[in-house]
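There is one chain below, alone, in structure tokens, taken in the form predicted alone.
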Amino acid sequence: MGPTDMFRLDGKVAFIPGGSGGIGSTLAAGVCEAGAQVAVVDRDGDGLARTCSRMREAGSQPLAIAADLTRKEDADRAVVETVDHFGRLDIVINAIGGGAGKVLFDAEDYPVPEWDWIFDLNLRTTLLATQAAVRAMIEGGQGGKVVNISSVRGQLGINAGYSAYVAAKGAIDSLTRQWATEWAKHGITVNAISPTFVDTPQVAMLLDDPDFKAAIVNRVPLGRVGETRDLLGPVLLFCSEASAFVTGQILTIDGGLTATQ
């Protein structure tokens, strides 16, 4: 196998919740690229739809699955689909989360609707969609890929109502290390990657203030928001033989930001 071989996917099976998000799509056409088969997994049907035809009008054939992964059953029969139809599952991709801007709100006042569906958000549905796709690693025997999204927030508070989200993405940063842990005895990684601000259709209205953009840019030392494609590579690291003995690990893509705190 040669270097760049080391990164290829072939013969593998990703289950990618959240993939046709603004992160998820553009991970799930990489995957694709590399050589992976993949299930798009999203509650949003017509993003869903959108997702996959454009996946398809490259080549690929990825399998679309409509679930709701803060509900176990729907995360239970996700797997089940995907193995039905590949014969296997090999890497998970967790790309559900955000909503952190939509409430903030002090911490000493932080109210339990806004904190649970930013929990149910962020961490329910990798919980949820992880527990099933290593259930099935494990039957498989034959080891698997864990790739979770955290947040620099996840390291770093910040002085602008974020409670909720920073705990939640601690609480994956402390998850992948224990999965880490726990899992390695049945050959499957578990890494997460931990991005700053990036620029994705959700948050396209945030940036197009350019005080809200320049207060981000300004605290980055390379000077510019994160983009999907700046995420990619790292999560195919994660995802391949090229990381075969890493596991645990929280890769920072922040364009420096957190070097200067």
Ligand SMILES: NC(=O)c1ccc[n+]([C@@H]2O[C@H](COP(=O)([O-])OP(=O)(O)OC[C@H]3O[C@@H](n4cnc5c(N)ncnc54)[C@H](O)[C@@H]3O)[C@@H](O)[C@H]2O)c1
Given for the second form:
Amino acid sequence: MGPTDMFRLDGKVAFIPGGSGGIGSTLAAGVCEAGAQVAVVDRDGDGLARTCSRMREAGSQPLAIAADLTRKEDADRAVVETVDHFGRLDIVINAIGGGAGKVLFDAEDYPVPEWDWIFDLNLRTTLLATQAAVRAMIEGGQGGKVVNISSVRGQLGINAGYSAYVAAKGAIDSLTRQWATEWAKHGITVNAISPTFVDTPQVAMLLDDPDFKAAIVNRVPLGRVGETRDLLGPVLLFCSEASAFVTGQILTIDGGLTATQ
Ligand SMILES: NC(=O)c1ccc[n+]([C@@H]2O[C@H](COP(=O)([O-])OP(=O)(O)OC[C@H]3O[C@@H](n4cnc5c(N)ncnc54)[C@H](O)[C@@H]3O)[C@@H](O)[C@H]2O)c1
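Got the form predicted alone; could you also share the form predicted together with the named molecule?
Below is the whole assembly, all chains and molecules, this chain first.
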């Protein structure tokens, strides 16, 4: 096996919750390019259809699964459909989440309904999708790869009303280490990426404000916000044999932002 072959995913099946989102759709197309077969799972039916038709135009044959992954029965069904269709499940990339900028409140007044919404969107979806996928990996007996999407907010506070989001992403970081510890005996590695701002529809409105964008860019040593493609290399690393002896790690993808803190 040549050194770059270690990053190939031929013969592997990737299960991607949030696979038609801003980040998820780039990752779904990218792991296909690297040789994997992909189940794209999302509750947005139109986005799912658009993402999968773009992937088909590029020559891939994704399985589209409409599901709400805050619901255990949907998560379990999505995994069953994936294994029925492809015969196995090797990789889960958890790309559901976000919402941070929509619900900003002072920490002392952070309202419970918004707290629960952020936790459901970021943590419950990751929990239910991963539990279902990992049960299939354990049953398959061939190991597996879990990749979580956290955020630099899992590590850094910000003076701007983000209590629920930082808590949910901090929990994703902790679960990454906990799951890595518990599932190593099954040959399953668990790692996370932690991006700063990535140019996606979810943050487009914020980045459209030139002053806001300049303030972000000025804090980032590499002098720009992230692009979804910036996440693909690290995700391929964590999905592939190139990271065979790496587990429980959180890789920050932030143009050097946290290095300055
Ligand atoms: N965009 C950024 O700047 C940024 C920065 C750091 C971390 N992140 C993290 O990256 C991840 C993806 O973010 P994004 O910008 O691609 O968001 P996005 O909103 O574009 O994508 C999320 C996808 O998840 C789907 N989804 C939401 N709830 C669901 C549910 N209950 N069941 C099934 N599907 C559901 C949505 O339909 C959407 O397609 C999130 O965890 C986010 O916190 C994003």
